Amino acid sequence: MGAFQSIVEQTGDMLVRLSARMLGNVTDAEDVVQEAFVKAYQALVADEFDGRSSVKTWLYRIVTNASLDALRKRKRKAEVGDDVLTDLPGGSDAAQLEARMALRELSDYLDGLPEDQRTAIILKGVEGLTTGEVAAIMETTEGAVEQRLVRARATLRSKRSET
């Protein structure tokens, strides 16, 4: 239990950030990550973690899939409200306002992308994971990830030129 608590402390913030970028909402992201940690703990207790990837990559995959499931359940465009980042610890009001605006802008740009392209661009371009890590999380090949990134970037460039 102590080892798992250490994993939660080391990865919690980055996983909430990932999910928030996918969902466009920190509150929903916190719920998704909490559920993901429960699934991960149950899998570890049941000895279902096979060690083919790092624990970090495995947790990214769980949170990515849980975030995609949450998006599918919504069946509507994710809306970023003014209260999106109100529960984030620390930071000044100006910093929180800036973070809110950045999350809203990111969400607006990414809303038009297909789910697989959105996931790839967030994991690679925003979270800074390697192509290999993204491929492991998305359970696909590195070539498929690269193709999704090319398509996503082309779509984002055309979107930017329209504005």
Given for the second form:
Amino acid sequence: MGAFQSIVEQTGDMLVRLSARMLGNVTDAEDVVQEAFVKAYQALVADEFDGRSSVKTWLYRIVTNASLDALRKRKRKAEVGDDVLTDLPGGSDAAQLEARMALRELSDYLDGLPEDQRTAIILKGVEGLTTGEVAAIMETTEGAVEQRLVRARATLRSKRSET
Amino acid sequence: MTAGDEQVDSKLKRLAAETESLGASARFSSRVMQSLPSVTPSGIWTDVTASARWLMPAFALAAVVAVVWAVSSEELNTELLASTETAEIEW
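Right, and the form predicted in complex with the partner chain of this protein, after the form predicted alone?
Below is the entire complex, every chain and molecule, led by the chain shown above.
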């Protein structure tokens, strides 16, 4: 339990940030990451973590999938993006406000991308992971990741030229 | 990579930098730890005792049957012994 607490403390910020970048909302991201940690804990206790990937990659994968599930649920409820700026727990200072405005800009910028392209571009272009790490998280090949990145960039370029 | 791609990447890098200060709230870790399900330690002995717990009623029933059988066969033995003693007297 103590070792797991140390994992939560070391990776919590990083995973909430990842989920927030995918969802455009920190409050929802905390809920998603909390659920993801519970799943990870249950998997560790049941000895289901096979150690083929690093703990970081494994947690990234769990949080990415949980965030995608949350996005799908939210799309079904048609609530996308409207609550970003009301999501300000303890974020009254200028830096936090600026960060949340940037989160909204990111969410709007990536809006409309298919979820596999959106995931690839967030992991590679925003999180700064290598193509190999992105492939491991998305459980696909590096070639498939590159293809998704090319398509995502093409869509984002055309979006830019439209505006 | 085209100039357009570089513009896309530089915009993503800017947004990454501007959102870098985001993270979990102060009480997030304790909230996560409180939400974890309580898990009993696992191992071969805990598994054996846990399985044995389900077999206890069957063992208890088997013990009762064994006692009844032992008592009834004791009575039968006594009867047999009595008849043997009689036979011995006859011999």
